[in-house]
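Listed next as structure tokens is one chain, alone, in the form predicted alone.
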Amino acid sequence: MAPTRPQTKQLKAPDEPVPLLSQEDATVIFVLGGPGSGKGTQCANLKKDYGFVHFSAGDLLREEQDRPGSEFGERISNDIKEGKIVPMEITVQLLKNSIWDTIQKEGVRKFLIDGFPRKMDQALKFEETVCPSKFTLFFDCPEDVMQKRLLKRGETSGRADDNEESIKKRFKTFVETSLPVVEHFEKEGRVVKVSAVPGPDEVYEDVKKKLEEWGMKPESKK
């Protein structure tokens, strides 16, 4: 008879990510919504009234883009010309680099992050590293209406996907990796689902009611 062998001692499993911030340390609530929906006029708005920064996703990857010596800026620039989606580990750490500067250096711990996530593995990552979000605030926005402004916003912007071929590829985008984003969040009650067709007064009246409904109040003016 074959002596017993000794029990190995069983492997502890590989701790799971530890995020930078819990939701004690910092408010993080994503802003999602089409292109055109109007994102960054109501993202203004919440920043003056609640103290929130802003940081857009898509303003940081140009910034990254523009940077001499960096070694993502190609890749940036081609990605958004092709209304594709830059490769996370670039928007996460760009991200995450914002967040922690701003906490060592103003002391501010209320975020917007305007057009992220873009996709799931997106939003995952940036939750199991970051910060979780509160909730995600969508601008539901028909296409049409999205299209229309945007080509205006061509007619002075500089952007160089603020034309009709672009915008196409991006709505595809939207529909197809963005959406799902939303839908995950809404399964889990952190979504605050706001109309943007009427006007920019009109929706930051309804965003304001319903972050009431979250205990989220406009700061007192000194």
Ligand code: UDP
Given for the second form:
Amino acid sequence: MAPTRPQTKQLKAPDEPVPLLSQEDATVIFVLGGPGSGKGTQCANLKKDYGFVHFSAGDLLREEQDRPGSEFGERISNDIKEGKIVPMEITVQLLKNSIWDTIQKEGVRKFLIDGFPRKMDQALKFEETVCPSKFTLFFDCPEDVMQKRLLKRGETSGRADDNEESIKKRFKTFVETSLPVVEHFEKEGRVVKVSAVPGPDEVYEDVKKKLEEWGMKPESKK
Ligand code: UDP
Ligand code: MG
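What would you give as the form predicted in complex with the ligand, now that the form predicted alone is on the page?
Full assembly next; the chain just shown is listed first.
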């Protein structure tokens, strides 16, 4: 006897996921670049001049790791040391909560999401369930420059991953897993690329110029 097949007419198509926010509700800019490329430094500049709220995915993960009672603490701490990507459900949820809280409490709707998305699954999940990004600001930097900066930062940062062994692993993850995300958005014409090799001031001048091409101006000059 032929096996009974499921009755397709009884099956319901799954609901399409709808993002929490549309591009009209909020401006989201992803900020990517290898470890030590200067994402955090440039985000601080943009926060000051453009009125963005700045969320670093790495900082949110470190906060969650240190939160007493977190069920994810050990997993996060291990992944960070190994330069691996923490499972996307954790990071996307942390970002979603932070964005939603900010909109509720402060009414600000402009966000820089620093160090995220580092893997294709995160990129798709975030844009599907939280908010589609306007573009990705990408800081392009050769590894030898980044390594020098990270080792220098490691002298004072207290970060568990600013050491030679972790840095090597982070570079590998960046090339194999995170660069494809940049390439994906590039194909869609949604990448703003800046060279991160010069000093911070010169890089920022370039960032401002390129944001202007996207119709974004510092708040004081509005
Ligand atoms: N991380 C992650 N998912 C993210 C962002 C960060 O798993 O979406 C982890 C990953 O292990 C990474 C570490 O957090 O190596 C540090 O990220 P951070 O952005 O703080 O480092 P940076 O690139 O700024 O040096
Ligand atoms: Mg950073």
